[in-house]
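The chain below stands alone, shown as structure tokens; this is the form predicted alone.
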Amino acid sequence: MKAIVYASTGPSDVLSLVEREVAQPGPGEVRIRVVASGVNPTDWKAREGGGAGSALGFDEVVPNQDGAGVVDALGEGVTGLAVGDRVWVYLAAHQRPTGTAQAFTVLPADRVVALPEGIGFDVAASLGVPAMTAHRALTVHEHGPARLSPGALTGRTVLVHGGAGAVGHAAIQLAAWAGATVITSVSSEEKEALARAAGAHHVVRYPDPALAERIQELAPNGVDHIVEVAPTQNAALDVEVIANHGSIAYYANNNGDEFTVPIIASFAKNVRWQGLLLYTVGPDALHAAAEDVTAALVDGALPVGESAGLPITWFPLEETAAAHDAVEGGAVGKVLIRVADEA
């Protein structure tokens, strides 16, 4: 089979395409034909490592933790599933070698998903990563909800920063399927125009220097969630439009490593700042978000492509590195890899 593989991190010229055998499921996993695979920050954040040449966990990798494809063998004790199912997965990659770049992929069961009825590879390849950090950002909130469903969030305003990436476009879907006033920042008229497509209620741009204003003129009781990409940037103003006793869920560092806060502000409001990583977040809460995903996948709740807000850039599998390259580069929407054909 054609797989994608780097033995040491660096560039994204480490990857090679090369030829392997298809590999057995063992007890408790199980083998899938990878359709789809997609290509998240984390990806190339793992694959460049600590620089060049630094060690890795195997002898090589295949990259991307995120894909879809259907059920093609199963190891013994695996129930729940059966041949022919097509699935998505998640974590393909964390802790294994075994990512989502490559024809055949072999995982532990429970992280493998069904695919409701109807949904398309493009739709499933998205989830993962984007989807599932989305979920837990909006599940931290000390009052809960600890899960999302049709209602879940009703009364409650939800701010998303970034609302054009693949979390913050997952956020407002899924925070507009559970109810809740969704309210997202944006750099640009085109980011803007994909905000407002994914559902956002209300779009605000940036730099503004009248920001909190504007939001706080949308929500003048404060922002119950927020879903936050750059603390280092917002972290004043996310304290200045909280609502008392919200939550802000930051899952990334983009614009610094570090950031400071305003301490009697947010001490005042009981302010709660979570930070959220799924490779560490534990079973339970990746389990919940699998199932919730799913849930709105039945509803319909998670559409792709740039009429939903997310527009999907095509690679195929031999250009797995110019896929990376794209993601790094910030390319607008989703990146996704060929693997096969859905037939």
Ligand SMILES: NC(=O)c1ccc[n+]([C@@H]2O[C@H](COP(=O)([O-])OP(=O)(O)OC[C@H]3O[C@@H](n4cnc5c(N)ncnc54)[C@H](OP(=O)(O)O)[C@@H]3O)[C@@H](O)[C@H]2O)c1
Second form
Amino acid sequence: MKAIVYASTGPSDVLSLVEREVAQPGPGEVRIRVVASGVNPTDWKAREGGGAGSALGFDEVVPNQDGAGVVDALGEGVTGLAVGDRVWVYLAAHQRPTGTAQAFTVLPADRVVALPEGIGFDVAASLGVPAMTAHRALTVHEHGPARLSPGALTGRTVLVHGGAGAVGHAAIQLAAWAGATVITSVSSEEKEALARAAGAHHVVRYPDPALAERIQELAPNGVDHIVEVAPTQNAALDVEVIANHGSIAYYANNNGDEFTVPIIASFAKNVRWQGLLLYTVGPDALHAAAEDVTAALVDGALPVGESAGLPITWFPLEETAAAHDAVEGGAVGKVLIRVADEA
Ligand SMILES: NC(=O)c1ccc[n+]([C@@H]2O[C@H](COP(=O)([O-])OP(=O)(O)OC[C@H]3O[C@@H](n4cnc5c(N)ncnc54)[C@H](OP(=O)(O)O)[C@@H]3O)[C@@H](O)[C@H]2O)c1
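Okay, that's the form predicted alone, but what's the structure of the form predicted together with this ligand?
After this comes the whole thing, all chains and molecules, with the earlier chain placed first.
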């Protein structure tokens, strides 16, 4: 079978296309014939490592955490999945070398989720990292729901920074599905159109020295949940617009590695600054996210494509390096790799 591998970290030219044996699933594992592989910033960051040549932990690694395909074989003891099931997967390359940029991958069964009928592999391969991150960010409020479902966020206002980003897009969709009023920030007219197509009720543009006032006009009682991609730039703004007992779930260090916050204004509002890393959040949060994302899929709440606010750019498996470079270069929307035909 064809696989993309890297044997040392570094720029995208460490990736090469090789032929490998198809592996057998062990106890508790599932083999998947991959149809589509999703690329996220974490994939190029892991590949890049701390510099060329830094230790990998495995002789070689197949990149990409997210993907979708068809169950091809089951290891001993696996229940709830059957050969032929259409599935999406998450954390495929976490602490194992078995990412989705290959024709077949073998994963622990609990990283494999059955797709509801009628959901395309483009949607499925876009879920993993973005949807699960967004789910966690929307469920860490002190007085908010731990799970998402229609109505779970009714009466609440959510501010999603970067609504045209992959995580931002998923956060808009999940929050709107759960009944929230969604405000999002974007940096251009093109991204404003995408964020509206995703379902945001209000879109504000940054940079803007009057951004806090604009958000306060839209949410006079304050914003309950903030999904934060760039705390270095937005921390002070967030504290200004957050409601009493509001939560700010920060999941990225875009444009800066440190942030400062006004202390009194933060504690006076009982603000919860909630960090979030999918790799360490733990199985309960991941399983909850997988279940709720499945329910949202059944409701048709997570479409992709330009008309749904997430343009897709496809690459063939052979061009996985170019796909990584596109994500690193800030491609708008979602970058997917077509690993095989659907049939
Ligand atoms: N902690 C975790 O578990 C976790 C999970 C998923 C992703 N991440 C990280 O989260 C980041 C985003 O991932 P992604 O896949 O969503 O990337 P993406 O599709 O490139 O989106 C990033 C978005 O952030 C926006 N942005 C940057 N600075 C902003 C600011 N000051 N205010 C508002 N928006 C701003 C960008 O818009 P402009 O370019 O127009 O400014 C862009 O739309 C990456 O660094 C990724 O590694 C972490």
